[in-house]
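Let's start with one chain on its own, the form predicted alone, as structure tokens.
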Amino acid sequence: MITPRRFWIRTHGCQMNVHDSEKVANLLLHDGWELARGMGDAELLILNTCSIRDKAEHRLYSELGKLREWKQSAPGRTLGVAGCVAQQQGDVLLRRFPQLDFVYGTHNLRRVPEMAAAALRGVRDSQTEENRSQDRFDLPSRHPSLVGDPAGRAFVTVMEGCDMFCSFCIVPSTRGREISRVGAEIIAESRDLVASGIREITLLGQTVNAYGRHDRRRAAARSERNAGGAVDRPPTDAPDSFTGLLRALGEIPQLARLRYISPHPIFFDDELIRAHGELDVLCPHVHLPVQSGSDRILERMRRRHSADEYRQLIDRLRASRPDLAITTDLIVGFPGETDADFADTLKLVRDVSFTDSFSFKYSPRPGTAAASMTDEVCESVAQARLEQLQDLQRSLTLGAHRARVGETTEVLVEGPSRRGGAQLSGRDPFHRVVNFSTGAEASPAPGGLIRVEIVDATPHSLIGVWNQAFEDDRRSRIVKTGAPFADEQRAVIGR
């Protein structure tokens, strides 16, 4: 009997990278590989890379240097590099690091099993060509041995690439131009995931709410040509529109939660805003990158919206769903940013009162428009601004968390808390981390939905207590009354 070979994937970067690693793991499992217990137990190691900031690239080079010993310590070991750095550099990585066996880009996930097999025959290869075909989404169904982390949650790709070309962003060159997946395939995959026990699905795309826009434009142009000038525009609730997709997914029985990331402000329309007030399954959280509060810097960033337009969008979203949690991305130290520009960012953060934010110092990326800007911000100034911004955000987050003490919230259980002790952890519908104690010998299983009472708060998480007796009573009432899951969920989150 042949012992299956074992693989391990180490992932850096965004949710798209995390999901790409899951896709590759699924491909390898279908090809007869097994998941290793860790890097030391693996015959195949893949590094899935990020290139949003230069530190991520430097981390890769450092890792590859250290992995020379791993590669040489056991015969037959194979080393691959994936992701955005791989897409950028391709053969350059193979030439620079002789211990590296293969490199594949963001459009070539399906090639991994054959590249790994070829590496065993001594073939070193790089596959980084762009694929504009729908077959890049044609992947096998979820393998029974593929366990999601955390349990109960799954990503579903709806589109890839970006046509926005923000001046600081390297994504259009590493992920390519926008391409939307066929809606029927998204719905079918989501149904299969829910049938396998998934309770929460997050839709992924670089500008996820732009889903289907090019397909609709092409369809309208074809219709205009065929009808002699009468444009047959698709209805807004059609499966090829983003809001139509959300509504179709919302009809899947037993899907408890639906999220999406990351949208662009300019692709919110009335239908999508309304959906946040009408779809019970759509979580009360939007992560909406703004990057800066200064109109001058937003223009230099090519963001295509002003600070006030962003504020107005937030007002409309909160009018549709008053308890909506808004999180964002922010960059400080962008070329030419003055004290006044930074003050505008602080004002926007206060005005919107973000529940949380991810903030970074600007990092020039090769090939982007901003990389050629010469009015750099001093490193010490950028660092001071970052610390001031993060101090402000911590105070806002703590205030938002403290305001929820005394509430009862629904938590999708992930597992042991990072706080240690006997606490468990999960996330609520607002995407807040909830660390909670059980006060009972029996603990809720990962992937389960439970109700937790919030008793305390920190800037990083909510602190809660799970009452098993209350949970058992709630489930009993659902069984006796036959209340739809959505009705119970709506009561849980206080609507």
Ligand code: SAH
Given for the second form:
Amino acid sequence: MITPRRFWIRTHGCQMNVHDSEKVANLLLHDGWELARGMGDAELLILNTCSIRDKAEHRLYSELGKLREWKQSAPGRTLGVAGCVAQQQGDVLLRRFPQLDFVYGTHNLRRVPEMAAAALRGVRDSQTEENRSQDRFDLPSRHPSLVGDPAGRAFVTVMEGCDMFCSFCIVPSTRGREISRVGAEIIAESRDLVASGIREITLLGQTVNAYGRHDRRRAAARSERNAGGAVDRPPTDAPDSFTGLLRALGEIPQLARLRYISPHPIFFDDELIRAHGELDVLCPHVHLPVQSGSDRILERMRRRHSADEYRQLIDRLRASRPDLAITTDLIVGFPGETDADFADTLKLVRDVSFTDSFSFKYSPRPGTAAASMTDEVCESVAQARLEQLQDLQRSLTLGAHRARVGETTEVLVEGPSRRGGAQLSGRDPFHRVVNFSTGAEASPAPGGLIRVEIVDATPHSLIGVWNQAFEDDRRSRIVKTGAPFADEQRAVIGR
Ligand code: SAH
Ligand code: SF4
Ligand code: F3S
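Okay, that is the form predicted alone; can I get the form predicted in complex with S-adenosyl-L-homocysteine now?
Let's see the whole complex now, leading with the same chain.
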């Protein structure tokens, strides 16, 4: 019997990259590969890379240096590089790193099984051409051995690429032009996932709530051209609006939670705001990057909205769903940022009272508009601003967490807590990490939705207790009333 070859993928970067790694793992499993236990017993190792900041890019180069030993320590080992650095560098990487067998970009995932096979025959290859057709979304359904990993949760791609060209951002050149996936395909994939036990779906796109905008514009132009002539019929599978998509997905029985990431402030319309108040399945959390609180900097960043427009949007979202948790991304030290600009950012963070935020020091990226701005902020000033911003956020997050002590929340169980000990961990509907202890006699399985009483809080997580007796009582009530599990869950959270 031939032992199947084993692969391992190391992923850096955002959720798109995590999901691309899942897609490639799926392709390899369908091609007869097996998942290794780690890189030590893998015959194929893929590094899925990120180039959002130069630190991320440099990490790849030092990692590749170290991996020369991995490659040489067993015969027949294959090394591939994927993701955003691969998309930008292509065969430059092959030339620079002789230990590398293949490189594939963000549009060429489907080529991986064939490239890995060719590498065994000594063929070194790089594939980075952009694919603007729908067939890049055409991937086989989840392999049985991927179901349940991560337990209960799955990403679904709804659009890819970005046409926004914020002045600091490399993504439009690593992910290419914006393209939306056909709505019927998104719904079919989501249905299959839910049928296989997935309870939470996160829709993915660089500007996810811009979903379908180019297709709608093209359809409108077509019908204008045809006005007075034959009636223009859009294709029956034409993508609907983003909110239409959310509503259609909300109809899937047994889907307990729906999330999306990352929206852009300018693509929130009244329908989407209203959906947050109306759709039970939609989690009460929005990650809405703002980047800066200064109008002058927002303009130079080409974000296409002002700080007050952002505040007004938050007010409207909270009017629709009062308990909505808002998180954000922020950049400090963007070229030309003064103390006054930074003070505006601190003010916005306080005004909105973000539940949490990711903040970064600006990093110039080659080929972006901001890279040629000369009024750089010096490193020590940027570092001091970052620390001040993170201190403020820590206190806001701790306050938000403390305010929830005593509450009972719904948790989608992920597995053992990073804090160690016997605790388990999961996320609540607000996307907060909940670390919780269980009784000695029983422990809830990963992928399950359970109720946890919050007993304490840190800036990083909520601390809770799960109670089996409580759970048994709830289940017996569900059987008695016949209420669907997910609806019962939502009813008991009562927020
Ligand atoms: N598509 C998302 C964000 C993608 S990148 C959006 O439009 O919001 C994730 C985050 O990385 C950004 O929100 C930004 O805060 C940060 N980022 C992007 N480019 C950066 C750069 N050149 N320097 C520092 N941070 C950057
Ligand atoms: Fe980058 Fe802006 Fe596109 Fe987000 S919207 S991916 S920050 S260019
Ligand atoms: Fe990084 Fe590419 Fe995502 S640059 S943040 S992995 S889109």
